[in-house]
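This document opens with one chain alone, in structure tokens, the form predicted alone.
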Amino acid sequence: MDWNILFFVVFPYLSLAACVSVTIYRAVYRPFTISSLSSQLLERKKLFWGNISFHWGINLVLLGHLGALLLPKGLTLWNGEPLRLYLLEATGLALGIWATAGMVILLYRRLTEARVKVVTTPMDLIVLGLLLLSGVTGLLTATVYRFGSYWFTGVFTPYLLGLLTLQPNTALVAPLPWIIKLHVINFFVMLAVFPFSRLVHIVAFPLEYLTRPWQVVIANRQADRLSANQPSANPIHKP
């Protein structure tokens, strides 16, 4: 059996099919299950620092990956100057550290806060574990196999485009080190897990708010004044 075909062709298509089909099913037949289920009322301090670090860090890192996929020539031109290459690599590494630190805080919070542990599901821990693994393998890739922003456009951009066009080419990823392969496989695992977790709330856009009628709120000030002027039901009589 060719493990590269299994992990980089068969598994990506299976995970993508599961992600799309289950997400559509939940949106159509179980819309009320799509929620972030916030635990902010149970603990705020760790949640604040973990959320800020994780969301900002991971979103900017994902935007960088998306830019390398959609604009490979532009990224190659940018990296043609060594100073710009070093600046981009340092920025990406700093954002990766920031996002990973946020994941550690969020996982620590789930495991140590008694009130948060009560509402924590096994899926929450699985998702946080996968995110943490993605962050760690990404940081190892950025430090051990440097200048990923340079070789990404020659390896993963054509590989991912090949998947999308149903022309996968495993020869591009077969010679890669196992750390990088693990980073990629972990992404497809998260893609498969995505629709079964609370992460699915990312695709819940409240479009109905654009077309629903205005809500009119009328304050009954006269009733409030009457209530304020009425004597207390249990008056206290002083001698």
Second form
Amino acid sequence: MDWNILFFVVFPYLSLAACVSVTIYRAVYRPFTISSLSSQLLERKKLFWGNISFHWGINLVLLGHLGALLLPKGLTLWNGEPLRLYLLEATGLALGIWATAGMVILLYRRLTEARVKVVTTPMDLIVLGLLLLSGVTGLLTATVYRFGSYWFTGVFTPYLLGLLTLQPNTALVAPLPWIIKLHVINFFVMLAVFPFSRLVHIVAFPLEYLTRPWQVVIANRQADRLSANQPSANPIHKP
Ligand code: HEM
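Form predicted together with protoporphyrin IX containing FE (HEM), following the form predicted alone:
Full assembly next; the chain just shown is listed first.
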């Protein structure tokens, strides 16, 4: 049994198929389940620090990954100057630390806040665990096997494009150290878990906000004041 074929060809295709088919099924037959239910009312402070760090950090890191996949020549040109390479690597590392710190806060919050624990499902913990594994193995890759932005374009760009064009080439990834392999395999695990977890909320990203007409929100303070003076009409002001 060639483990590289199993983990870097068979498994990626299976997880991609599960990800796409189950996500479409949910979007068509269970549209209102596509969400990441908020727990902000149960705890705010840790959510603020964890969520902002995690989302900004991870989105920028993944944008960097996407750039390496889609613009390999531009990246190679950019990295031709050592100072620019160091700048890019330091920025990637800082963003990776920021995102991973956010994940730690979010996981800690789910494990320790009594009110949040009640609404936390096993899948929430699995997702946060997998994300943390992505962050830690990514940071290890960036620090132990340095200058990933330089060698990504020679290894992962052709490997991923090969997968996408149905011409997978395991020779590119087979010789890699196990920590880097774990980083990539973990991505495919997350792809498989995606439609069964709150990660699915990503497909509900409200892109129409960019094009829809202005919405004017007017606070009706007059009505607020009136209801405040009539305790029976306002459930918050019950005697
Ligand atoms: C959910 C998906 C993924 C997450 C959350 C993730 C996260 C991270 C993080 C936090 C870092 C460290 C910060 C950095 O240097 O940019 C990193 C680095 C890295 N990741 Fe990922 N990653 C993901 C998927 C992948 C995939 C699919 C590949 C390759 C096929 C990959 C290859 C790399 C490489 C080569 C580095 C080192 C970059 C460097 O040294 O500059 N990652 N990743």
